[in-house]
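The chain below stands alone and is given as structure tokens, in the form predicted alone.
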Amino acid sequence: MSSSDPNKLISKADKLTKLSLTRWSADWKSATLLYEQAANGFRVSKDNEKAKLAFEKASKGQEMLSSPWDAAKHMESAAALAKELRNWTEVIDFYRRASELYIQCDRPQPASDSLAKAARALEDALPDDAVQLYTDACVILEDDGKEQMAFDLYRAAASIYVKLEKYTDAATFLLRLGLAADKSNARNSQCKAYLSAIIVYLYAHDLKQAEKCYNDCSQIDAFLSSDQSRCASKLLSAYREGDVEEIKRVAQSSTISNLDNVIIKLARKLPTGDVAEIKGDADKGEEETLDENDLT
């Protein structure tokens, strides 16, 4: 075998990390270099399984050399190969480990990015896991006061929830986006997020919650005076009046056309269900609320 044969490099590196009668301490520096060379060799030859294992070992080596940044990079390489192999469990584990290593370096942005990469890889295969990864990626940025860097992550999570038909969860994430945008003084993104949440509630036949959302968001001056607020008000009024044609007209407005595609698609399908029935359910809910508050 050639000295550049990756299998031979791995074997040599493994020996350097194992203690014996003639080797009292592991030579992680030399071993790690060999693991890195082997990983690249396997990758070039398209042997993804062995390349993945070699990058895992190279990552471990960099950890032993107190270099978490390089360890994280190698772990991400292993995760990317696991994705090619469609080994979703390893994709999650490796990207999470890379994220932890970046945190050790006090680098929250790449730590969040690692989780986002895992989430994007899993959107179709394991959407529930993808949402959790997006959530964790957002939390890292929120804790670092970098909410503005998380806007796309909030949107991605909300989009998955819509695909899963978990509309309350989707709206909740859109409202989180609105809060993050508020903290970042991103008024346009904030108002779009609030209108999007209202549309999601309407699509789910929940007029009562849509109106509550509108009323809550209207406590914020930036939203109250916005085009998105006026659009939401027109939509809700049309629902209250049972005016199907007006609902469809507002859903085609330029204000809605400027929202994310997944929300535009929902809006274009409004109204879903029987508008009179939806209004009746909302009225019934209000009556029940009034009864609960009746102390006489």
Given for the second form:
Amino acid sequence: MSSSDPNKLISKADKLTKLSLTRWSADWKSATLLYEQAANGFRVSKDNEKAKLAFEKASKGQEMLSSPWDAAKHMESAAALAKELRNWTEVIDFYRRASELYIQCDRPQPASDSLAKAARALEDALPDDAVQLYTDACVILEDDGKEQMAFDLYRAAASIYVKLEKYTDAATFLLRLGLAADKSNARNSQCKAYLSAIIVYLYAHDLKQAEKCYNDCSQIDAFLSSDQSRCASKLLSAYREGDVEEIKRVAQSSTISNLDNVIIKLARKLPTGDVAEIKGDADKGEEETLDENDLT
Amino acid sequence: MTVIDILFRVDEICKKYERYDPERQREASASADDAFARLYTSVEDDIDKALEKAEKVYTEKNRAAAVALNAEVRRTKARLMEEVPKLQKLAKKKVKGLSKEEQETRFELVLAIIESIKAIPDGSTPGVHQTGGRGTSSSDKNIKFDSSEECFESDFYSHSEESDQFRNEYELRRKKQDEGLDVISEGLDKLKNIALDMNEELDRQVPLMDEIDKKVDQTTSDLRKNNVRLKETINQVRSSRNFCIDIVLIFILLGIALYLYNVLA
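Would you mind giving the form predicted in complex with its partner chain, to go alongside the form predicted alone above?
Up next: the whole complex, starting with the chain shown before.
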């Protein structure tokens, strides 16, 4: 049966499912079986388009047979083939559908996994959608209470934002990572996340925001007493002094070299722009406050 | 004169002046039954050996060896000082064939021995105590300085070539140690970071393992149940009762066939 032409199998299965005068109810069971065989046959012969179609139909059949798990699995295979064909909208659709089916099965883990796979596939082509998918995946995991799995997703999303040069969004994501780490008691990841956020702010040439971030994070005991906070304070004081050598030295230290690759690259490129300018801005800011005090 | 003649003449002269030979005397007195003389000669031998060692200390370059030699000399001195009371007792004893003057000379000899023992230089001055100057070894109050008192003059504290060299060497070595320690600390930092990451990863895996454990337990219990049921079914199929019934029925069939055959034939 499986050795016969997959096309024939498909047409046979189609006939089984089409309602007509002689057929009052579709025979999904055998049809699904035929669809699966056809899809495998197509995949072996590397006919991606037809295989994708066959998987879609097989998944629909499984849905009709009320087994969402198998349906979701077929959807994922279809999506993988769509990725080969570089048909991005279809990739998104299929993976989302698969994720919904997984949630129907009451299995949030594979649901977020499929969204993550989608996001990874789209990283280069449609980064905005990729970020959206990552966010959705993280939300699913957080609802289920499994934040620890979300770390990688947050990190990936932040790196996409950095690539898109949207530094505030990247830093926001890193802070969300810190929050997730806090909930799951992963102190090291939390401190690394906060340090990465501070570095991203500095790279975006925003010393005030970086300092504010540092102050906020220092409220948390775990961060305050960690290596990473010491490193951050060294970095910030080097920035305030305008000492380029010190900044470079801190960036070479082992604490920073332990962070994510993308962040290390940013750190090595510090300082961006003119550090003396930042220092001037900071001083001016102080002078202004003094003037206000004088007036009052 | 030939060599042999010279030898003979030397021998004769030695024999004539035997009593002035201190070594011979010592041997003679050692072989004698006199206990005092024996002890005296042995003590003198020891003193000579100690003096030799003390002289070697001056020529010794290696500090550790010098200290060791000094310690040996001190030990010998202590031993000899213990022997002195014995000597004194023996000196008091009256020995046969010894005149009164010799008795008195023996006393003086004993005193002289005591002085010579004390005079052996051993690189230490008795009675100089280190009083709490060093904080680390405050429990040990009897630390003696390793130099005699005359050296504490103005020259002692000025820089000498040797001490400068020593200081340089010390600085170099300390720098090398610091570099080595820096490398070690960097390596330890890396190890710490890796270990923390591993820790978190393991923490992440723990709930997954728990789930796997639960599911596998469920599956094994299901399998066991199914196995038992299967066993029961097979046993029923192969039960001996059914087998007997089958055989009886076959016999009945054969009987019927035989009867029909008989009737027809």
